[in-house]
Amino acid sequence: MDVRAAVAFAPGKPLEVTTVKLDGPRAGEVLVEIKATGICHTDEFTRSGADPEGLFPAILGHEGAGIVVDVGAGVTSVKKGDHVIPLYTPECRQCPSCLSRKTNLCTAIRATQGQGVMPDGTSRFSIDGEKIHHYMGCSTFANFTVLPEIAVAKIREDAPFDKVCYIGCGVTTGIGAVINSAKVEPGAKAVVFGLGGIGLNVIQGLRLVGADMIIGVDVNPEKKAWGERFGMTHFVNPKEIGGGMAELVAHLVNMTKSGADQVGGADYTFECVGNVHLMRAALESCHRGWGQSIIIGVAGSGQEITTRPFQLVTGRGWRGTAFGGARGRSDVPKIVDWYMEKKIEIDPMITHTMPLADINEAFDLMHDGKSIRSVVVY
């Protein structure tokens, strides 16, 4: 079938909206009509050429929502007409990782997913007979896409596509990092580095679990009002502190001192930018003995993180998280429920909507810092 898609033909170039051929679902696969898709920084990371695993030409996009319109042989967990969210982190419930219950990083289709193809090693997308790569197993920058059955989460039918598509990445990553990865407890002190789409959802997650002190860090002064809207209690602009990372760390540690505890440092910090220097600052802003720093942001190819071993041997923990530690088919429907029950907010973060033809404008808005999340509505 012919579908409309925004294709990344080469790194660093604008996407080209054109007609591509999409083959139907094979065994264990589903055909989904994408109704809306968010534009995430990870899409830009790959489009820019900074992603070491980036493949071209490809149909990017991994933050979508839509309706199942056809299923391949053997599919039992979803049927035609079901509303679903594509999952770039699948949940097969059978691989060693899924069975371990220690991680959400299902390995069932990781190898082929990284090669930009379906589990059988082939692509469903093409132009004039030439293969177009899938992206993160999703490719939601097309109005129809084919996904493995284990990479779709069935959701309730009254949830609006143009809002819950954001749960396919940003919302789940931020809130999940708090609940699943850090396991933040009520009364905790936390610092969030970067108040974009991920950072605001981390703040929202911290508020949800009852954190007491939520410090947001961002060089854009306009993010102060955004952070406060979602539960931030204190705002720090590094430009106003002056100096470098050491001065920023000292300032944050001093902010978190209280009462008999004059050591200072946050119980939890979250790096949501992908800046290796901020990752170090986040770790060193943790409380000695028990502080935990969670890396969410993705750094560029070849970049490395460093710190003095002293920071770790004195009890700080450094760890990363993917998709907020969420198990897609199990957890995503619950987060959709939280949104519908008004336990979390999404609507204010959708700052721009547009048709597929204007998708490159979404990347411009992202670069200019004018959007939290842009959504393409098909």
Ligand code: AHE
The other form holds:
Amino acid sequence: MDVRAAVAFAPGKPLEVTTVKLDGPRAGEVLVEIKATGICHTDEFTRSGADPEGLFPAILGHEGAGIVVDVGAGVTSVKKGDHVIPLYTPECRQCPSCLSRKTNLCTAIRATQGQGVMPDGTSRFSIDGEKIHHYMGCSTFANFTVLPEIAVAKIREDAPFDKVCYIGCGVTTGIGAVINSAKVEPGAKAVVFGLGGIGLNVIQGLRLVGADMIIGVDVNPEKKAWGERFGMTHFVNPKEIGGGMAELVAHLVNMTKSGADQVGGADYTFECVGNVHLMRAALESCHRGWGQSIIIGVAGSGQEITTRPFQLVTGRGWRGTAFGGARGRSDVPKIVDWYMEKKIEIDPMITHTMPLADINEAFDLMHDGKSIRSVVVY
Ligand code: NAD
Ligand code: AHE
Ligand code: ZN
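Now that you have shown the form predicted on its own, what about the form predicted together with the named molecule?
Zooming out: every chain and molecule, the one shown earlier first.
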């Protein structure tokens, strides 16, 4: 069938909206009509050419919601008409990682996903017989896409696609990082670096679990009001402090001082930018002995993190999280319920909507710091 898609033909170039051929679902796969998709900074990371796994030409997009319109042989967990959210982190419930119960990082199809193809090693997308790569197993910048059955979460039918698509990445990543990965306790002190589409969801996750002090750090002064809207208690603009990362760390440690010994540092910090220098600052802003720093941001090819081992020897923990530690097929329907029950907010963070034809505007808005989340509505 012919579908409309925004194709990334080459790194650093705008996406081109064009007609692409999509083959039907094979065994274990489903065809989904995508109704809406968010644009995450990770799409920009890959479009820009910074992603070491980036493949071109490709149909990007990994934050969608839609309806199953056809299923391949052997598909049992979803059927035509079901409403679903595509999962870039699938949940097969059979691989050693899924069975371990220690991680959400299912390994069933990760290798082929990274090669931009379906689990059988072929792509369903082409133009004039030339292969177009899938992206993160999702390719939601197309109005129809094919996904493995294990990479869709069935959701309730009354949930609006143009809002819950954000649960396909940003909402789940931010809230999940707090609940599943850091396991933040009530009364905690936390610092969130980067108040964009992910960081604001970390903030609402921290509010949800009852954190006491929620410090937001962003170089864009307009993010102060945004952070406060979702529960941030203090805002720090590194540009206003002056100096470099060491001064930022000293400032944050000072802000979090408490107790008889007046030792500062946060219980939890979250890096939501993808800047390796900020990742170090996030670690070093943690409290000696127990502070945990969670890396969410993804950093480009060749970028590495450094710190003095002393930071770890003295009890700080450094770890990362993908998709907020969520097991998609199990957890995503629950997060949709939280939204529908008004336990979490999504609507105010979706600052812009647009048709697929205007998708490049979403990348401009992101670069200009004008949007939190843009959503393409098909
Ligand atoms: P975004 O563009 O919406 O937000 C980034 C924010 O960081 C902006 O508010 C910007 O002003 C701020 N910022 C930039 N440089 C800064 C600095 N030096 N100090 C402080 N703030 C700074 O991006 P997003 O969609 O929220 O994504 C954030 C990061 O998370 C990206 O790296 C993205 O690829 C990554 N991500 C990771 C996962 C995961 O599963 N680990 C999931 C989604 C996104
Ligand atoms: N291809 C990149 C890795 C990018 C990355 O870490 N992606 C996250 C999700 S970001 C969503 O917006 C992820 O799921 N990671 C786990 C995985 O298996 O990729 C690179 O650096 O090579
Ligand atoms: Zn994302």
